[in-house]
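A single chain, nothing else alongside it, follows as C-alpha cells in the form predicted alone.
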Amino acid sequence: MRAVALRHEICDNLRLKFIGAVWHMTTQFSVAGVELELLRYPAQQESNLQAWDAADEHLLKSLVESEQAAVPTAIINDSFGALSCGLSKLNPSWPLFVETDARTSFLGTEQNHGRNQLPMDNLQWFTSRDTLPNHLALVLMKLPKNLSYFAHQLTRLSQVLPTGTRVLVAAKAKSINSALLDIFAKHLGPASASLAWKNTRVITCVSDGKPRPLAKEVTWAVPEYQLEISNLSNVFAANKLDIGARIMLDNLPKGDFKSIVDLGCGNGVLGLRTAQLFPEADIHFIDDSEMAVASAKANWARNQLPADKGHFYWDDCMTHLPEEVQPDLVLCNPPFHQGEAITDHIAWQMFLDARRRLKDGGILHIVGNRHLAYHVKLQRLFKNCTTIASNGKFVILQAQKK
C-alpha cells in the first residue's frame, strides 16, 4: 500500500521521480568477474526493467573467456552503456566508439559511467549517421528489433572495416536464423554463430573488405495532405502511413495555437500537417531517435516549410527543452515498447513532461492502441479525459492542463 500512495503522491506533484519504482529492479550486474550498478535511464522512472540483458552477458563473458586485447573497439546498440561499462571496467584506456541511435542510450551510458566512477575518456561518440573510423580492430553489436536499421549498420561497416576484423553480434538464441545469417553475408561477411547461453548466442562475423553501397533512399506521398515523406533506416513506418498516425491526422483539434510539440515525431507527419493548418505557429519535433529526427528536419525542409518555424530536438521526451518553450498543443504518438522491452513508462514520462510544460488551458492529444488505457493515466494526472475518436484497434484522447 505504501508503494500505492507513494506513487500517487508523486503524480500528484507532476514529477517524474519515482524512487519507489526500483523496488523490483535488479541493478547489480555481474559477470565473469566484471562487477557493476547499472540503471535505465532516467534512473528514477515507473519501470521494473534492468538497464542490461543475457545478450550484454555472453558477449562480455565471451571476451573475458578469450582474453581479448584493449583494441580499438566499436561499440554498437549499447542500450544503456553495460557493454561500454564492462570495457571499461576491465581496461580504463580501452579504446571505445560508441555508436547509439537513440538520446536514451547516450545518457543512460553517461549516467552508469558516473554512477561506478568509470573514466570516460577513453570514449568516443557517434550517432548512427556519423562515420566511424577505419582503424577498428574489433565491433561489438547488440542485434536491434528493426532488421533494415541492422542492415544499414552492417553496410555502413562494411564500408569501413579492414578485412578480417571480427564483429561480434549478442542476441536471443531465437532471434538468430539462417535469414539473419544471410543479412551478415549480404552487407558485410560471412557469419555463425556461438552455442547458446542463457537462451543468447553470440554470431562471428569476418568483415571481406568488400565496401557496399547504402540502400537509396525511399520516398512516398500523403496525398490527401499533399506531403511527401521519406524515412531513415530506424524510423517507425519505412514507407507508409501507419494507421495509428492516420487516424490521429484525420481528427486534429482546432483551435488558435501557437506553439505546437509533436512529441516522439518519428518522421514528422504529424509536425508537418499542423504546420499546414496552423502556419502562423511554431513547430518543434522531439524525438530519441536521432534519425527520427533527421528525418523530420529533412521532412520539413521536402514540403517547403518555413525554415524560422520548424525546430528540431533529439532528446529524452521533453527533458532538455528549452524553458521557453511552452506550447499550447502537444501532439503524442506513444511508444509501447523500449527494443524488445513491453513497457508504458515511456507513455507516462511523455504525459508527465506534457503536463508540465503545457500553459494553462493547453492540450495534450495523443493516439494509442485502446487496449494500454492511456485514458486512466491521463484522468489522473490532468483531472479530465476526453475521448475524441476511436476504431476497432485505436482511441484519441484529448485532456486540457486546467
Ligand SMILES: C[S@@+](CC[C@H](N)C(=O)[O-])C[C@H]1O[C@@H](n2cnc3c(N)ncnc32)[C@H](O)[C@@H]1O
Given for the second form:
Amino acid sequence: MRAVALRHEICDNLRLKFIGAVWHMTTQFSVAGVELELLRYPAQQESNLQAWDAADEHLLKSLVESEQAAVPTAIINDSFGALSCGLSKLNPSWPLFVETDARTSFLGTEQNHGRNQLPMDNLQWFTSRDTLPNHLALVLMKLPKNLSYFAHQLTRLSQVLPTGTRVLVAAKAKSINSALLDIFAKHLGPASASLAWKNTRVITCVSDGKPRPLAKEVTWAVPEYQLEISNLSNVFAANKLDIGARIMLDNLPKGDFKSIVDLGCGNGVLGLRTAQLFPEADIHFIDDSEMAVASAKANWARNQLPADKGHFYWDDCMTHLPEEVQPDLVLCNPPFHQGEAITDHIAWQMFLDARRRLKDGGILHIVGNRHLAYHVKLQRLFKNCTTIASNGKFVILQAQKK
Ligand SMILES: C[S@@+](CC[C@H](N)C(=O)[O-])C[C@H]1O[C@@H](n2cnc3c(N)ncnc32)[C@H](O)[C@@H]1O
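For comparison with the form predicted alone, provide the form predicted together with the ligand.
Complete assembly follows, chain above in first position.
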C-alpha cells in the first residue's frame, strides 16, 4: 500500500510541477437505471481515459431491457469491472464467473466493487488458462483487440457450454464484419449482430455444443542468441521477435548486475538474454498479462536456465514487487496502448516505479519508438538520460538513479 501511495504522491507532484494541468475524466456511469462510480486502475494515472466504453453501456442496457434473470453468468474481458459491478448492482447475489488475463482488470474490478459498496461474495475469478465451470447459463464478453486470443477464448467456451447457451459480445460497430462472424462459427457457433447503438453492436452467438481442441502454442527461435521462444495467445509479439526487442537485444548494457527486472516482460525474451549474459543475477519478470508471465516462465525452463534465478510476477508494473527486490538494472520495452486506447501513461508509470525501486546507481534501460519522446520523461524523472543507440525508428535510452 505504501508503494502505491508513494507512487501517487510522486505522480501528483510531477503532474503539478511539469504538466501544469489536471486531467478531468468522467467517473459517473449511468445506464438503464444503473448508477456507478467507476475508475481505471490505478485510480491515479496520467491519462484522461474512462473506465468503461459505450459497448459496456450497450450490453448492460440490453440486459436490463430484456429483464435478464440472474443466472450463472461468465464475464470475460471486463476492463475495469463496469459489467461485473453493473450486474452486482442489479442483483448482489447474481452468480458471476469473471475471466481476465489482465492484472489491472482484476485490481480495477476489486477497487470499483469497493468504491460502490458492492460485496464480492457473488464473484469467482478465472484467468484465461483456468478451467471454466460447466454450468454457465449466459456469457458476456467484450471483444478484445487480439483476435487470436478471442478465438482461444471462444474455443475454451466451446469445451464447457451446453448447446444453446447464449454468448453476448459487445464491440465497436466498425470492428464487426463477416470475418469476425466466421471466427464465432468456427470456434463456438452461429452468430448475428444487433442494430447499432452509440456506434456499438452486441453480437449474439449460440453455442452449438461441439467442443473444439485448443490451438497449439506458437514457438520460434532467435538463432543468434540460441533462444527458443513460445507464446500463449494473448502475448505480445505473437510469432516473431518484436523489432524494438531486437534493437534492445543488440544493445544491452554492460555491468556487474546482480538483480535485473524485465518490466512488461511479454514472452521474457529480454530477461532470458540477460540471464545468459549475467549468470550470477536474479532475473525478475513482471507483466500485466497472466499469459505473458506464464510464457516467460515456460521459456525460462525451455531454455534450461537455473530454476532458482528466475522470478515471475503477475502485476501492474512494480506495484506488488517484494520490498527485498532492489534491482540494479530495469529493462523495459513499454506498451503504448491499453486495450483499444493509444496511451503512454503505462510507460510513465513504469519509469516512475523504476526510479522508486532501483538501487542508487542502478540503471533504467529502455527502447521506444523515436516519436514517443521518452527522453523527455526520463530527463524529468532522473535528471539524466543518455542515448545508447538509435536507428530510423527506435531509440535506446538509459537513465541512472543518482
Ligand atoms: C511492448 S510489449 C514488450 C514485451 C517484451 N518485453 C518484448 O520486448 O518483446 C509491452 C508489455 O508490457 C505489458 N504491460 C502492459 N501494461 C502493463 C502494466 N500495467 N504492468 C506490467 N506490464 C504491462 C504488456 O502486457 C506487454 O507484454
